[in-house]
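Form predicted on its own, single chain, as structure tokens, below.
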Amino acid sequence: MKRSRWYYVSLGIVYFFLLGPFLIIFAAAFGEESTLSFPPQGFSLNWFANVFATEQFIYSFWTSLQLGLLATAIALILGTPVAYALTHFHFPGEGLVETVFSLPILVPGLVIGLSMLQFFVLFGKFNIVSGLLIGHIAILFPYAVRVVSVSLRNLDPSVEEAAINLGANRLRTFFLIVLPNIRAGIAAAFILGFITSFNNVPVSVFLSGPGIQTLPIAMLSYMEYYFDPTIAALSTLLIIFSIVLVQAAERVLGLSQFV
């Protein structure tokens, strides 16, 4: 069927609004001027060099990296058994349980961050690192459950039943049969969770503190005092990092079939 001219016009408008801001940031990152502007004047790589020369960015990058890896791993350790239970057993209130586990996705991130801040202040003495870790685990847990659940539903149940019929108990079957067969789904959940944690702002902005900041919060703090293309250069690097990571996951794991 031949598509009308308006179809391509509408598609172009959508792509313009989706990709336009990224193209502006990308172009501004190579400008020579000392203020962030578009279109850029001249061409320079000095702002990229300034990213790596800014200690605040380097330290917060490693904080975000370690936090993302640890929070994602713990969320998967907690979420995988939950996903298994939800896909293999039926019990009263099953729908309510799934809704409760999905709340961190449904509730705005700012509300979650504020709630956790109040909880930590009122009911426990947590240091900043522990608070950030717990907060990120909470927002990643639903993603782990959902993505692993999709992988479990795609797994042929006869494989697990055959192992049980041959004498293996459910726990042994889970570790020796189920987990190896859903490793692609677990890897996809890990990558999705890591990117979500690494780029998170709403929860991190409430739970960060003196000396401990994630990279997005460090970028916000930097922009309070400076308005040069360094932030555009760092944003460009993060965009490239995310695209490369997602595309690699798509090629190796087929990420789109899980999310």
Contents of the next structure:
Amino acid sequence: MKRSRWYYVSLGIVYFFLLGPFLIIFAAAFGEESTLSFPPQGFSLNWFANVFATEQFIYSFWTSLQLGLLATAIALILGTPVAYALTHFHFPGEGLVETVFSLPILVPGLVIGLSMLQFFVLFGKFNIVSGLLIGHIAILFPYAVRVVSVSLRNLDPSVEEAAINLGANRLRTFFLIVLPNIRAGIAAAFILGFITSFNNVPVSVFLSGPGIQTLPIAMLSYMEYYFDPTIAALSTLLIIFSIVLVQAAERVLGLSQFV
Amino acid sequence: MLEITDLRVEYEKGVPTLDHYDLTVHSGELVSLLGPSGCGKTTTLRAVAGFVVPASGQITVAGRDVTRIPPNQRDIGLVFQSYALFPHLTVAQNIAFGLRMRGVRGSERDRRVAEALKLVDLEGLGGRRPAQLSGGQQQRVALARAVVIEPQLLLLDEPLSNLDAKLRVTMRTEIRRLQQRLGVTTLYVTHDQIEALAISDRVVVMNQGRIEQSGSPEEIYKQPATPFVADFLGFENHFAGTVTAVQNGETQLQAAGRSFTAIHADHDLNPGNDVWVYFRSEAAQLAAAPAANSLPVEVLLRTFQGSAVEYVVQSAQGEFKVRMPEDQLRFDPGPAHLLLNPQQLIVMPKT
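In place of the form predicted on its own, the structure of the form predicted in complex with its partner chain is requested.
Below, the chain from earlier opens the complete complex, with every other chain and molecule after it.
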């Protein structure tokens, strides 16, 4: 089939606007000048060195990493039973439960962040770390429920019935039969959840506090004072980090069948 | 052995899928539930397995009331239509699962798994995963997994419907032989009349949550009790008539101004009753001249089918299909006479 000229033109436009910004950042990260500019002048790896020399970034990277891993794990531990209930039982208020659990996807992040902050202030006693953790669990929870639900729905219900028929109770059936067969879905949910948490700004911005920042928040505050290519270098590293993570997941698990 | 008494199952409140349902399966017997989809046959099976909780009624297995016993404590083997093998476990682990749940371990477990593998001719395939097996092999694993626990009752839910036609015939023989060898009481669900007739000691024909007829395969095939059973068991032809006399096991009928004789009408029929007369395409013959029990017809179509020839004929009673051996006199489109065999006319009251 001969493709028309318009096919290539529209494809070019899409790629230009999708990838162009990334390419500019990528190129700017290697410039010598101390302001972010494009096209870059000269070539230097100093800004990458600067990323690793900036304590703020290193600390907040670890914060984000730990927060992402822990929040995702908790969201999955809480979300899997919910997904199991939603896919296995019919109960009054089922629709309401599903709606409530998808609220954090539907409501703008800033609104969630603000409401969380108000809530924590009103009910006091929450330190910044637990506030951040609860906030992140809340935004990851719906993803966990959804992705796990999808893989539960893909499992033939008679496989579970076979286990029950052979003498296993529901709990043993879940751990011996269901869980091993939704491993890939759980792993996919984990990676999606982790990336969502790792990239989150609107909720973290309200819940961060003195001394405790996530990486995106650290980047925002850095940019308030400096406008040098360090940010571009860090962004480049983060893009590579995300791509590697998602590609690995796609290879191993076939991530795209769950989302 | 299996006793179902006055069972009522509702998926939706007030709308029974099964109602006033009674069924008995004797020890060692293979009974098939035959019927179209939605007739309640799978529901019956699921109620026995415990996956459907009945609204009322009682189910007993070997004298034990299991109506309220959870499905994992019923000791009933179940083979699913989709086989439902555990995809992440090997064939041997699949078969061992029920034993594992019963606390059978070590060499005893290994021995019984090996025996089960041998029983279904899968020796040497214990280490494979279900996905590496053919459909027929998966079916055997499902069978082995169900019988290895030595259940009191074996349930099979359309076990052959995912296999191709040739394998279906092979597997159905194998299932029957296995069932007879083990002597296990078996309830078999199918929508395929040939399968039900071939495999069963007794066939129970179901329709809309009720039992239409229960009997040996021969009875069901030759003496359908209701129009539904006759249609479902492939009686191609029927016409309406009125009973004129009943005596000496013979029923005299009148239909469209002609009289017929039918032998072996099981129903209590009285003169004046409106009836349906059913007959198979093999139960009639074309002839050049009229005779007793014949009616004038117009041959519309002749189809050669190898060993037989099928005719489509038109009569005052409607259109009929007639099947005759290939070596008989040939009839081309035009007038002829249809002879009905009185032994093979099934008469049943119109309701």
